[in-house]
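Single chain ahead, by itself, as structure tokens, in the form predicted on its own.
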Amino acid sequence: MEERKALVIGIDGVPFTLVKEYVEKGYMPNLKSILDQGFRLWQMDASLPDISSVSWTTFLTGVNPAEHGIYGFIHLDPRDYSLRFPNSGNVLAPTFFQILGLDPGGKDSSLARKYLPRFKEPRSSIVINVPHTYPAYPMKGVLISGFVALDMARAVYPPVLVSTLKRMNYVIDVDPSKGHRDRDGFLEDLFQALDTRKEAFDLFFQGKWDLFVACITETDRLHHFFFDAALDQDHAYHNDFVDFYRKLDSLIGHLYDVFRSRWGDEGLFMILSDHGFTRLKREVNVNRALEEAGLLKLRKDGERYQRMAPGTKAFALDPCRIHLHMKDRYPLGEVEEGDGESILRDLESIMGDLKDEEGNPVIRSMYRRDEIYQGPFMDDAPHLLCLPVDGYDLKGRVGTDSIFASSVFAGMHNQHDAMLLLPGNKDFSGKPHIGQLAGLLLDYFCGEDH
């Protein structure tokens, strides 16, 4: 078996445009050095919708949500309108590292069918801190879950490694709520978490592996609370923000140098983010807009979506996944199959006409489910998915008094400004999409990367 090695660095929520500017400003000298060695920085599209659970799962499985089954951080149970929070057990397609290990975990996908026959011997992977891999599951190698992980004992495979991580005070995630009450302390936690992340990467880097995936999620936490400081030199936290990126750049340079010193120029090196980020102007309560249009009816009692009343035609889940209230799917559903088209047209008109208090449009683009999803799990897909103009954070809150609201956060995700770094000989026919990268990695290990 030809010995091929790949190092993938994931940086959650880091936008192409910010990285490009920071490289030009000299804040990220290590990344500039890597680019000068024949690498290229791409602007990349994230998943639809552009949230971590969906985008990282799309990256790991190489298929869209209608094949892997994850459409968001929450899932509405159509039987009783209750909410559940999907985890790795709800991912219905195998990851590329399961395919490399020749153990798809009893799961199937178009990617698995294409690549599994091409591998004769299993390859070992170390995957650290990728979101939506909790609880950790058996695989050939090491899996340490990223957020949301509730119990360290269930976040590590093999479990014998839990004691090692606890000894180094390893943390899966910082406490995001601290960002509201103690901003300085929250920043300290982010810097400390990055130090501990490096310690874990270094420890496991010494082992035997073919693929190493090292994910950094502190960037996403930083951006939600401090993204307004990124380019504002007069902001009280601008220097702290830049210092964090300098530290991130140092870690990237360190991992790159260790990888090259061990494997030379033969190994594949990649950096990606799961979505972009932008400054947040207003939060947009989509369900309130549907209420005002008469498409959503709510009772006074009940919890969240269990408040839905007869007469409801449509409702939204975070982040603007609009579902028709179909008669054959929901207990109180009244929308007949033949009525769906006219309601969808109404929804497209309502969302397309949505403007803020100053008359600025809110929606950048809209997609019907058949335009963007293909696979066996289409029943859970939203009928209409909306992407906002940068600055307008679409929310699925139920029972709010107004469409527009202020936010405690400074930054929000966007779909069109994720980043990707690859060797210059890798090319795409158009703008790359995060769902293409699993196949690129598997092609490399198949020896079909040229």
Contents of the next structure:
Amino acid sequence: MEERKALVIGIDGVPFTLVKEYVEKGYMPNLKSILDQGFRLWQMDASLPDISSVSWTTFLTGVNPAEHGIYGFIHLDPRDYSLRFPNSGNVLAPTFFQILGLDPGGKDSSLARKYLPRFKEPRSSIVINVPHTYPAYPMKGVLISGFVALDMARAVYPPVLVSTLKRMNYVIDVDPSKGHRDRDGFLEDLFQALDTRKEAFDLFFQGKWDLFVACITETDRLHHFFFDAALDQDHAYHNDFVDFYRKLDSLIGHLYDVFRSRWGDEGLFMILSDHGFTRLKREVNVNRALEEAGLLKLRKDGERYQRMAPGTKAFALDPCRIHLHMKDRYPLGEVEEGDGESILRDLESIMGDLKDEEGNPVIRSMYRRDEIYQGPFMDDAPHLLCLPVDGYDLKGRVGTDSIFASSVFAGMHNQHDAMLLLPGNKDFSGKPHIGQLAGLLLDYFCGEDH
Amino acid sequence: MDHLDQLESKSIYIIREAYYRFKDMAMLWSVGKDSTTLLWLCRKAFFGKIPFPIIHIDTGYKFPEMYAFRDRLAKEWGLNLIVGRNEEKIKEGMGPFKGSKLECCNELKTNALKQVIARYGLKAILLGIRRDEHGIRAKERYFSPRDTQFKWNYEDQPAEIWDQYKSKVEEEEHFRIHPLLHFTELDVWEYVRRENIPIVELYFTRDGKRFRSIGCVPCCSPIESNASTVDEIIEELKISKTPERAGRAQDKEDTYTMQKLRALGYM
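Previous: the form predicted on its own; requested now: the form predicted in complex with its partner chain:
What follows is the entire complex, opening with the chain shown before.
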């Protein structure tokens, strides 16, 4: 068997445009040096919606949400309107590292059917800190779950490694609530977390593996709280922001050098982010817009979606997954199959016409479920998915007083500005999409990458 | 004495010991398989005639099959059945769709039981909980004191060695007694099979699904299963890796996840 090795670095929420600018400004010399060695930086589309759990799952499985089953951090239980929080157990398609390990964990997907027959020997992977892999599950190699991982004991496979990680004070995630009450302390935590990530990467790098996936999530946390400091040189935290990127750049350079020194020029090196980031101007409460249009009716009592009253035709889940309140799916649902089309048209016109207080449009594009999703788990898909103009953070809160609100956050996700770094000989027919990368990796491992 | 005999005799010993110490005692019957097994053991302990009342807390949201089963057995076995309902809250429309599920459970189950305990001046309640049901239940004692607010101080409990049970604690309002604590889920089913104990039909498959744990309709989900007899359930449990209460709402992890997500602006 020809020895093939791949190192994938995930950097959560790092935008293509910012990286490009920081490389040009000289803040990321290691990345510049990698680019100078024949790599290319791409602007990439994230999943729809551009939420970490959906995007990373799309990356790991190489299939769309209707095939892997994850549409967001939150799922509404259609039986009683309560919230459910999907985890790795709800991912219904195998990941590329399960396919490489020749053990899809009893799961099936179009990608698995295509690639499983092409591998004869199982290959092992080390996968560290990728969001939405909790609880960790048996696989060939090592899996250390990322956000939202609740209990270290269930976040590590094989479990024997828990004590090793505890001894090195490995943190699964910084405490994001600290960003609201102690900004300096939160920044300190982010820098420290990067150190423990490096320590963990180094430790497992020495082992035996074919594929190594090292994910850094602190970038996303930094952006949520400090993205306004990214390019504003007068911002009190600008230097800290740039310093964080310098530290990130040196970690990338370090991993690249170790990879090259161990495997020469043969191995495949890739960096990707799961979505872009942009400055946040206004929060937009989509459910309030639906309420004002008479499509959502709320009772005074109850919590969140359990406040929905008879007469509700549509509601939104974070960030802007609009579901029709179908009669055959929800206890209080009234929308008949035949009425869906006209309500969808109403929704498209309500959302398309949505403008902020200064008359600026809010919605950049809208998709119906059939346009973007395909697979066995279509029933859970939103009927309409909206993407905002950069700056308008769409929210699924229930029972707010106004459509527009200011935010305590400085940055928000976007779908169109994720980043990808690959060897220059890899090409795409158009703009790359995060869902294409699993196939690209599997092609590499079965020697069909030329 | 085989394994099931040992389990049975330990349970019967605890039931008799409890009745000897507390005359103002009752048994809580949820109509599920565990408390129905406990009911069976109580009948055995007192040769067919249970000398204390049996309480069923009715939230109004139980499966119709459970009500029918309860009434049939109460009649056949001559039970002194007390049905406890928090009438005030039921009239106000409390339910899983109003407020949180936690609030609903608190009003329609916990407070309904508090009302029954106060009305009948009960000093001890027999319950059919088992240690293997949930992590926290592993810490339970056979005789477990509770204060007036039902608070359980699991870090400060009397030791229970050599079958010596402490049943007098200052200021405590009542005791919870758990004669089934040492049974596992599989033990219960094997005992049900041996004794031919009647069980609600919800536990058996219908259209490829059955309930492994039953309670209120909105908060229980069936599992995929083709087990239509006790034998088949036992075979299924021997290979299952899913926890018994997986079909119940998993409130604790959800609360923590929600806090994390909210700190990042979701919801």
